[in-house]
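Here we start with a single chain on its own, the form predicted alone, put down as structure tokens.
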Amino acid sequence: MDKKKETKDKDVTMGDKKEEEVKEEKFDPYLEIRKQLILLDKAVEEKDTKACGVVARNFKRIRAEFSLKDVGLIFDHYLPELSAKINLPKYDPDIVKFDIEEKLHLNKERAAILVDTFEAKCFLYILLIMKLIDERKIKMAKEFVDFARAQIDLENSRTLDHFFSKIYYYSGFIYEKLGELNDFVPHFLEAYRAACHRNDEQTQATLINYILRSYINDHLYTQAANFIEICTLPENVSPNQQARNLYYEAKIQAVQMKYPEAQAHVIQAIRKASEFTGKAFRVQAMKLRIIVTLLMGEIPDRNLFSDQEMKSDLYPYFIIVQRVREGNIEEFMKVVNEHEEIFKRNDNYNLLIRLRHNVIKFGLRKINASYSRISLSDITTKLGLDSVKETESIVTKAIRDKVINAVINREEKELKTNEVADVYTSNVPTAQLDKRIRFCMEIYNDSVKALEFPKKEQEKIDFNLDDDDEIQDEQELVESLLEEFEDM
């Protein structure tokens, strides 16, 4: 039992000092860049595109870190001619009191090599986009990318693919927030054509994401269905592209009336959406899943609105889906022209408004179940409808689309419901499992395309390595790459 403590309590001692040393351990933002361009030196030199593509997803931790003036301070080194040309923020001179070359861990000679590659300075003017737009600095933003973008659209490297992407989407990022995207949409049309012509799949997938972006918020909704008719999305582009890509179809499916195809990518746009980033994109994804599912003659699961991060933004479409399931017009309206300034600003108004017959029909649905006989002028009340022969007329149109299972007797002004017959004698529960095993199939399908398998020179190798081991090589990994650059 002794030992057993002992054991334990070294167990226990270990692990502190392991936590010690992690506290320790500062995140250097500056020798991070430094690492970042080592490893994209030689992704560059063994023109591993995969390498390339890790080093443009890691910009989110480093722009945290930084601030404008520090991003000044590291093109004074890295790109000094660059640096004299712009007007960046920059430190005193004699209020630094550090060594600029201690600080950034390297001289100006090794700097100068390291971006030697034009890969290297994309990886810099993409930092600095990123500040410009986190200081609102927008209208030198746009200066700044559109020479970066100048640069770009000289080069052709499979190597630069995730920075032209990240570049045409700070651009039409930019641009949108200065009012002009829709000025923009030939550049980025002309920018498609020459990456489908590279074959260069990230930036197709970001340029074809904004230029349905465009579209949509000019309400261009033919033009928007004509060009997803012609260009497709790559399959190999990331998760977010693909959901944002989803939410554009489901929206001009919407509008067209396709609401079945639209409630299915929607709900696919949502499950592929980062559940830790892109709240707004879920929100809105959320909205307009909420309405397409109205739609359908359907109402939505209360579960949609218990999420704590949506419940605010969500609570109008709640009170819309409460007054729908009432069946009561008068108050639906009441509710749409209250929240109007909202639904408007998520551009949702126009579908909200389509939902009038449906809240006509859940309130004969509800009707139809609850009275085996009731007059018409009794509907026209609970409805809040403005006659009877309006009433008529919507009643008969309703059992003629088999809303409903009821006969009108028009001598005595009545609505009759037939005998309801066993839903299982019907092929409903067939179409629902249909729907059902078809939805299960489409995520097998995504995910066995998800799938990455190793190279064959790769078969070999032993995958029972712990993940602290895994970690442990790729930090040897950069130190060695470290070593191999001081002894230059």
Given for the second form:
Amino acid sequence: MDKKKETKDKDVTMGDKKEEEVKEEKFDPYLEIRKQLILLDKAVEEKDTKACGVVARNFKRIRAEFSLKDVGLIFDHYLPELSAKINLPKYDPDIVKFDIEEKLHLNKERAAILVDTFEAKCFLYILLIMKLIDERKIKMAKEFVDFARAQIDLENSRTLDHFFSKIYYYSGFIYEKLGELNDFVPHFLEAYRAACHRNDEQTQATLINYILRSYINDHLYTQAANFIEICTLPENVSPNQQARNLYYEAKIQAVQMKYPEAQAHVIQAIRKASEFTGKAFRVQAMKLRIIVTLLMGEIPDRNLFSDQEMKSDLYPYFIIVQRVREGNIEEFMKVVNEHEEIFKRNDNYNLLIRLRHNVIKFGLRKINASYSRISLSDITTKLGLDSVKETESIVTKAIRDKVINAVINREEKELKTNEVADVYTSNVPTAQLDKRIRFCMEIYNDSVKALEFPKKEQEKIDFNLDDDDEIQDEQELVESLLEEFEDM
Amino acid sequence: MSIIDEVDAKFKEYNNLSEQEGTLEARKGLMADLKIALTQFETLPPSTHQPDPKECIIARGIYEFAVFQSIEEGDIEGFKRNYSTLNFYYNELRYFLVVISRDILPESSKKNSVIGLYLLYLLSQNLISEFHVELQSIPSADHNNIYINVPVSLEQYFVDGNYAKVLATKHAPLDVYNFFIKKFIDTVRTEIARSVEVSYKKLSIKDACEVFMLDDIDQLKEFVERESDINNSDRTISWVIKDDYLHFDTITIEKEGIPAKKMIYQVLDYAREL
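Alongside the form predicted alone that was just displayed, please also present the structure of the form predicted together with the partner chain.
The complete assembly is shown below, putting the previous chain first.
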């Protein structure tokens, strides 16, 4: 009796809701799933890889709306056979009083047709994997992702690319959580080969980055350098993957002491990275940027440290920069030892130790600028070195490296500064100007390349969600599709 | 007797020999035999089979000895070859092993001494970039290990220009290390030469001997001669011994003019880009 009443009440409220929806379209996640699946079905039929990409990008919105139990419900409905095999947490049947078909806006037969394509299955798999990760059921996620991978290895179609790459992305994520990423590298390498054969650029990009990541985590820089040399990232992949790739490349080059290249790449990586999410990545990249800049003998801009969000994370590095500027080796080593744990955890310790030499350089440069003549023993105390003899040989090295422009007088044990030649009589400023102009032109060319224009014939059905109008278009399309189905 | 036991027996024989002195010739032959025997192991690279831990341990042990032996022979090329083979067992092998068998393959006790030796080799060849790449692959816990620590601090002194401390590091943890340390000091001496010639206008003979870490004036004369012989087109300094002093005379070069041609190319390049 009660039950009946409740459903009736529900009908009324549902009815009310429908009226409301007309006015201010409320976001219904279940309806959204259905919309996406319909879009996907259409995209597969038309072999529209770009639309598939858009669907794959819409995960983020859906992910936030569901709990794992909701996904269990969806699986029950869309993929009942599979759902029976995997043991998902479910709503208590007593609590589930709503009509499942109504809630999901779809009856069973239609659902079975919708998930007939492999793309749709992948879509649901990924949704489940995401939620398993969100609710920290990593073990279960691993089992499921293994299952999903076993399935996708048998399929081959360009419309699947975006989904494959997602599945591999989460595989890597899960394995890393379990600390088994390096075990997985041989599989990744195999999958990478397969992706190359299929010309599947999305998956290639994901895999390249994971392989590099694993090598770098294991400190196998030789292998990583060899790998990056032969594998170039495909061009049409998401900026996130590009940013990651650039960061890894920068890291490898920093270790190889190719500082100018490393600096260029890490700056590009920071620019490509998303401004709103992935804070950890930006912080890590920023740290690398600071160290590389220091290693090149420059002082990073102070405003790098003023970013509110990253301020506290960058604090130890800020102190390091200050010590390097001061040029006292003792003070510098003290700070390094103080924060040793943090630097080791960030995997930057070895790079920081290399800064030792730069600290001396900075110190000498300062002395050179302030004194025209100074005794070697004074330099020894100022730089915090051990003996005059050491200082002497260090100074000779610095003169040779053109850090300072001076001459040592052996008899008097003193350093005498040479007269500084006016830099504007040389060709140095021209070279600088040339470097900067080239940089500007590169940015210009990159931005032109990054622009995207819709194709003319596609203007009617455009799935690009960058624009409000286009969202409207898309929704109208879905609406019309829905009507069609209801007529059937 | 299986092939593994056979090789193992031979390896033990080699091991015994290596503890006695003056057996280098005998060991050379034995090592060649051992390496040939290794080709009969079925699961070692380039085979695609799952590697067998037992075979790996023996192969690793043999190559470790091969590395040290090549130093005894003074064969640097051979050293490089043996090391790169050995590196596979140290770093890459675990990618090919299933998880379970990883425990069966423990880290080699000689690993650090071999890697330390390789680091020294890189230093002595002035391959600093490779040195750092290699250093990254060593877990930070091992950095204080004596075998690793010696090359690491040598490199630091070297980069700083603290040559006095380089010389102070005379006691090597292993005899074989001296081979490369000696070579390294030669490298250091040429580095000093490059630094000193721009830092001083002149040095007294006595001071010069001290700076170049040479024993007497004869050695210095020889060294100066060798230095003057290096005919490099961009050398701008000549070394002359005169009145008990070593003079470094700068060869004045013409002042560079305005590179007109380059400028034209640059500007045209901008115009084309825009």
